[in-house]
Amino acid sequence: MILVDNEVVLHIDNVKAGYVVGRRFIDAVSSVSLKLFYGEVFGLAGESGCGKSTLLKVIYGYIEPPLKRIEGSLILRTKNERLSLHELSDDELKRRVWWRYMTWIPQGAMSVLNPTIRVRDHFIEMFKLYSNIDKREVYRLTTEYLEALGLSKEVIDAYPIQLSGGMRQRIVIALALLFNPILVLADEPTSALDVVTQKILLEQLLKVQKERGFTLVLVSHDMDVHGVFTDRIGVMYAGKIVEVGSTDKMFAEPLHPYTKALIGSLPRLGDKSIRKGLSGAPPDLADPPPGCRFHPRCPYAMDICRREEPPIIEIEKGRIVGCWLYVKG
């Protein structure tokens, strides 16, 4: 896939956000800048608590206390308009952007689906809110979407509680894709499922993504998932993006010490050596360490790492890293 700047669907520039808890500020997303391109699968990787889910909430505009966006811009480029998401009110986001251009796939399907109404009624309600088609067309489109994700049309008459976790998650995905959005944010969409079901569901989601050409942001702490399903990866550590690059190049030659540790911990076929994890723990984001936030756990840490935050350096086109090891002079 060849990606150029004029294919950018979302430009995130210097976004800072976090959680206000009493007098403390939890710096969960710290000066993050990214470009997402039309038709790609972008993986967001990192340990639990590194800010992945918070970044998705900020992108989507789902900002409720104690979460607060401090600064930065988010520009969504559709085929016909340029939307400054950071300037839109909650009502404008819901009316102009959500479902039509951008949608969200959360982790837990049962937190989205109403257990007291049938599957078909979830789709009918959505069409009532965002479309004017008649009920027969609703049924036709609903069964079409469900079948595309491996569900039989009989599911339409079931209650969510009668279905397995994997089936419920497919229904949530079908709802998210109803109006052909251009950007889909998937926050650990298979984390509550068994390994086999995870693989099947992700394969079905990626099949639909390729057919429709939307941009998919896939959040997962599992580097294996990113290695199989993504085109590019952004690695987060302690609220910051520390490396971005194509999946192939990142797995072949990870640059940042944290990325090296994540990929180096993966099991390899035929390799019986003991995999080594990172020592230590992620920092307290209410009081992060000075300099590079990774330096207390980094085997390559230098004096400057403890004093100054590293700049973001473009090693080659589309390949960036934030690490003093790559600063010349």
Ligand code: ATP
Contents of the next structure:
Amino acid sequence: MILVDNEVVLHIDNVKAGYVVGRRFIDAVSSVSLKLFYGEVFGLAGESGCGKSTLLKVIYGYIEPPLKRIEGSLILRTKNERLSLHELSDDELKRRVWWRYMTWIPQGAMSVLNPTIRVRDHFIEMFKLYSNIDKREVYRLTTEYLEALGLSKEVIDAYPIQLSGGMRQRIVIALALLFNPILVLADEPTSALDVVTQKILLEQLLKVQKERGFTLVLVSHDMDVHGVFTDRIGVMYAGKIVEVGSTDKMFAEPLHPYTKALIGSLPRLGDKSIRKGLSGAPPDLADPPPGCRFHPRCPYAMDICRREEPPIIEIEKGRIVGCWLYVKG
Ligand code: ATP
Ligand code: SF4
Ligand code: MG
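Now the other one: the form predicted together with adenosine-5'-triphosphate (ATP), given that the block above is the form predicted on its own.
Complete assembly follows, chain above in first position.
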């Protein structure tokens, strides 16, 4: 896959954000730079607490205390305009960007449905806010979107409380896709579901993604999900992006010692040996270790790793890693 810059939908440059808790600053997104491309499925991987959800909130612009964005820029390129998201007010974001261009399916999204309001009314409300089409058209579009995700049109008259977790999550996804956004941020969209339902729902989501061509950022701590469903992966560790690359190349030859550990701990077909997980725990983000944040757990750690932060370098087009092992000279 050759990716060129004019296909960039979102350019995240040197974004720093975290939580201000009393006198402590939890450095959850630490100088993150990334480019997301039109029509790709970008997987965001990493252990619990590494900052995946925080990065998505910052991209979407859902920044409420104690979360604070400190610096950095986010440029969204639509077909007609170039929007500096970091400069837009909450009002402008709501009016010009959310739902139209970008949607966010937050972690635990099923709770966003009001259990006492019928499914159809969730859709009607949304159309009222963001478009002026008539009720019959709302009904037609709603049933079309629900059917694309494997739901029958009768669901439209149900209350969310009457539906299974998988059905509710499909409704949340259908709502998110309603106005054909160009970028969809999906934070663990299936993690509350059983394994079989997870797989079916992800397959359906990916089918719709291919048909409509939007860019999907798929957050998951499950490397199996990334291996099957994503085109590229960004690996996060303790608030930093430590490796980016195509899914195929990353699985064939992971570069960063942390990525190696994530992929190495996956069971392989026919391999009966016990897979070694990563020992130790991620650092406290209010007081991260100096140098490379992974050094206390890294089997390859050198002196320089304990003192200086590794630069992020491009090993080949589109393959990025932040580790002293790859710095020459
Ligand atoms: P998970 O896989 O468990 O969802 P994550 O990678 O999404 O984890 P985040 O939720 O982004 O991680 O959290 C990043 C860091 O920020 C963690 O140290 C977490 O404890 C901290 N954090 C998250 N939300 C808050 C908050 N509201 N107030 C203070 N700290 C927070
Ligand atoms: Fe390990 Fe050093 Fe690379 Fe960090 S920079 S991952 S400690 S080898
Ligand atoms: Mg999360």
